[in-house]
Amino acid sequence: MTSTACFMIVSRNDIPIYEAEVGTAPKKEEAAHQHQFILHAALDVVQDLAWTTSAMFLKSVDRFNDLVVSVYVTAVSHTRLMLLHDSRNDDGIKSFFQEVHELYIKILLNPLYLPGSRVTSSHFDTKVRGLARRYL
């Protein structure tokens, strides 16, 4: 079975710091440019629930089609973990999360990592697109 996830980090100013197609459906560049579409158009709502409630974990916070936007934000930095993806397994999704940001932590605890910049590491790509094999 195919599915379809798209994983993005943006940073408090609503920038992209981190972007991967992480899904195992066939990659398509009009595909890829949608998916940036639909969870920038979710940012709002996100900033909207992110006052309302304390939970870091938001489940489906928006829907396009058969696509939800699942969506983790981050306690001190207010970074959103944005997640859009066609499966229905909650548990796994918030385990990858929770996987991502411990990676994200260690990211900014790098002395020459500036906060805010894109993550251009190798090393937290490839441990991304693990975590979501595992997980998604």
The other form holds:
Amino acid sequence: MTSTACFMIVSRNDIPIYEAEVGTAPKKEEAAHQHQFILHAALDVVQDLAWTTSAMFLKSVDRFNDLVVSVYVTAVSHTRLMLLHDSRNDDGIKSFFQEVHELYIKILLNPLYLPGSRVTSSHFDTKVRGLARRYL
Amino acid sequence: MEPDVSIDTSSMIRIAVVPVGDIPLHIFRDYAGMLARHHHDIQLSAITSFYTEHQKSPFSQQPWDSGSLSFKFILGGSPPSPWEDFQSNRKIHGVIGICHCPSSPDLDTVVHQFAAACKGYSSSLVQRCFAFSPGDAQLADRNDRGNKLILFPPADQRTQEIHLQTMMQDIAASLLMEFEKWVLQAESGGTILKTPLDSQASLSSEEVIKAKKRRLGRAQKTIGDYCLLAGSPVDANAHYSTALELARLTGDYFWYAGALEGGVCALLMDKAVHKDPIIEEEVKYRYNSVIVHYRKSFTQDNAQRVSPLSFELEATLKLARFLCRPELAKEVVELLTAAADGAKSLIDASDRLILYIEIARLYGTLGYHRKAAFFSRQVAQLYLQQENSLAAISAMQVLALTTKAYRVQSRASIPKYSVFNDVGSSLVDGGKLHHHLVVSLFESQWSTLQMVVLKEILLSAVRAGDPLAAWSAAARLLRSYYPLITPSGQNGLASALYNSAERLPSGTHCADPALPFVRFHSLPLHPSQMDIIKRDPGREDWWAGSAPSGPFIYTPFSKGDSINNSKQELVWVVGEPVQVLVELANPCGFDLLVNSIYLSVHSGNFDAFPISVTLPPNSSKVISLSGIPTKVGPVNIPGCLVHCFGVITEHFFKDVDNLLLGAAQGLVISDPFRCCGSGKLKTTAVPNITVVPSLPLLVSHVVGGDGAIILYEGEIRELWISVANAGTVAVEQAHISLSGKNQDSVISVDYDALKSALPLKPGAEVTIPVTLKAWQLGLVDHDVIASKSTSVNVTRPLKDASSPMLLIHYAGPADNHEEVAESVSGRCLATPLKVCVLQGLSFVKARLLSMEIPAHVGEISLGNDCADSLVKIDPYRGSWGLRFLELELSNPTDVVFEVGVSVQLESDSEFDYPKTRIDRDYSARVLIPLEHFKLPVVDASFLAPSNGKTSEKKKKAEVNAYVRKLISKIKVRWVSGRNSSGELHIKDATQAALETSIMDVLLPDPLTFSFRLVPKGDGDGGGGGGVLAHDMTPMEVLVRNNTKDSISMDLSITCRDVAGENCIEGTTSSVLWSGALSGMKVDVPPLEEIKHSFCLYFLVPGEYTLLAAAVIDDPNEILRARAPSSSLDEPIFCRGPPYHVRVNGSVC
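Output block for the form predicted together with its partner chain, input the form predicted on its own:
So here's everything in the complex, that chain up top.
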């Protein structure tokens, strides 16, 4: 069975700084665009929801068709880790977010990384994809 | 599904508004607009005069005083809905035709056409045709056409509106009466109400029975609907309650939900208090039940054909619209998400379209712009699936709405004032944008989405046949996302731009710039010829206060006031062409042809000259854009106008600056200039530029070429500087001054040449002679030369830094300008006297030589008439005591120098010595005789004993002054080649050489001795060498006291032969004498001479030397100071110089 998952990190300025299609479904460019559109639209919901709860993990904040958006709001300059998925494996998603968050913090600790700019580390990318395989 | 549904849609009476006859579309829209603007609601109280109660009204609870009928005008009408029976508000209850009389003269035809149009609306109860602007003939035409055609006589807007309102009230009353009729009829039970849900194919007997059971409930629900339309919520409620009971009993869920929905509408109409939380809860509760029941009514058997889903979704949307407030955002979002989920089950594509439109609108109302944009894009995609141009236009327009949320909006859609505010604010804070402002500029830049949206806009615009929109979208896409587009994609966009431009009229402007990127590079340094200086009208020397001129806008020498205004100010002059450097970048993979680019000036006082540029792929170029200021005033240059890809666009410098800032913050994908290989440039703001009235313009050049003049150290050269007025205004005032380094190398400037030429008319020229003397290369310069000598060019670096500058401050007529207080300015012409000093004769060392050449006795005391001989005798000393200043010169150059020494005599004439030639790479010594410098008296004051440091210092200063005076009398001139000549700087070296022995040079001995032959009778002994052996030779010794005190001494005279033996005393004396030769006590009065005569008798011919010596008694301090004795007790011994006497043998 194929699954769809699109993971993105969105900076405080609503600029995507990392994006990865981590699903097992065959990659199609248009679908990837559509995923990003859904995630972008979900920011509206997240922006309101984030202030109503102290939890960092907001599960299933938004959905479109069969795709569900889960978000992990970090305390680090309000960066949001967003995942568009069609599975309902909440625990796996939560663990995935937590581990990616740790990776992201490591990126932030890099003195050469300008906060708010794109994450271009290939190591980070490999790790994220590995985590996606493990948890999603 | 229907668009724009809300809870109170159920209470709206639909009226189709249709055009009748030939009516231009815009006029139809005007009339319909007038109708729709003012007549949504008609108060019940207003229609009483038109209302006649035929029977007893079924609407017993009608609120005549507070109620109203509400209308919904449907322009152009609509086809009948299959759901009319279910929701009566879907019926078209009335038809209004609109006719424009001037375009349809025959009213009969109009009536026919209207009647034909009404046929399509079988449900309509009232029909009227409004004919506007009838002519007199039409008004006069009194044929009765029933009350369906209503003429609106031409009148002003207000009158027409009142007329229209009256007519509408009439229609409302008619409708109300028709509703009453309908309800009475329905109550009597004759109507069959069906929906597409009810299976139509074959009614089994069971179903017929079921339908009969249900009929009553449905009738009650429909009557309720009519009550709502008639504006009577209480009646409606009553009927709905009955309907609900009946529908529940018969399991008619669909109608149950419909009745429930109507009930909510009635509730809200009745209470009219939407914000009441209790009512809100009630509405929410009831509507949720509505939705549930609609869902329940879904039956599998007819799911392929019809489905109540659209009603469920409509109900959801109605509730969402009712709740649509930011506080309830969460609930609304849930409702809308649920509605969106329903979209895939919708059978009809247009239903899905409507659903998405409504969802987008509701999200927009909620303030969720990204959500709204998302659904708008879904709408656009649905439109794009329909392959026709109208749908494409719709898609394009819908996408245009999303551009704001996706941050790709066309600049044309941004209000103008905000753009200008932006520009203004950046001017205020001096071009420095704060970090958070920069960040906010790039917020939500989600490039993937932006590219997709722009591509879709481009696609839809191409399909819709809107070349300008296509151009704009392609331009935005190319400009903002070129790094993400493959070269072939970039080429495709470029050709899309060209294709779009072909369909546009030439000279079309577009608000969105495409390529290239243009940034402000710099202003070329003002040529120093054109410096403009504020003139202080109150001062005669108006140039004095101005900042020192030069090639720099800022100089560290300007003080205070000019420093603290940090913003650069620039002055341009009317009619004088100016240049601005801008940098263009083409980061794309194709050759970019910029048809023309020129400065965009909004202040309207500048003529810009367009130029055409071609930029190769991935390249940047700095180009100079020029223009001419035409009028006085400030000039504002926000950017450039570019004609590229067939369309004219304005490129603002500020945008690119922001882009570069964003790139520096890592917010933007790439910096177009850096990826083109252009270096990082500090972002510079365009300075404030003011244009002043025309000024004179002096242009200067050095006669004989403007190149650097190559001079050897110390060379003197006369230059002619030609100054011409190239402006259009005469020069009336001018002042010459010098600035820069080595100012003292300018020996003279002929100020009068310029002064006498004033006023200098336009085109006039004047030549100013200037005399230059090349300065001496300092130590540093030598070092520079030494270090540079390894590199290619030796002399160049020296020329500019150290050359002096000739500043000519000049101005036009002072009374030329009315506004004296302000823009009276002058100019400054800075002419660098480009001098390149080469190392010339170099000075190795100087030293003082002294020698004594014994004099012949016969040659002494012949007066000073022999001043032209090289070596002169010292009149006070008597011998050829000489002191030379020896200068060792070397010639490291490759030319020949001739050195001549001249000494200034006391009589102001100069004495030249023969010239010395120094070949290249040779050294030579030049001897400068130091004579004529002796003071006549040994002055006590001069050698005063040192009493303390002050006098010591004073003495030293005095000595130095003497030395300087002495040195200034000596000039060492040189000549090289035909036209180089100059003077050596020997001052310092000489001073060093002389310092130690200055006393010897300057001061005479206290005593001078000389011998002379006493002329015998007729004076034949006066000639040289006239001393004979074996002859008595009378001689005199002259002793002169050079001090101011009388000196008593012990004088003695000796004579020596060639071997140095004393010839007078001793065993082998060869000279006999008479008179005293030793031990003579004499007193010499101050500054006088004494004579002592004696006779010598030489026995042997030959060379003899006469010496006089004296032992001074009681020497005073002066003498002691001059004498080289060490102890005080030692007698001071004064010796005269030796005198030669040639004794010839007696003539036999």
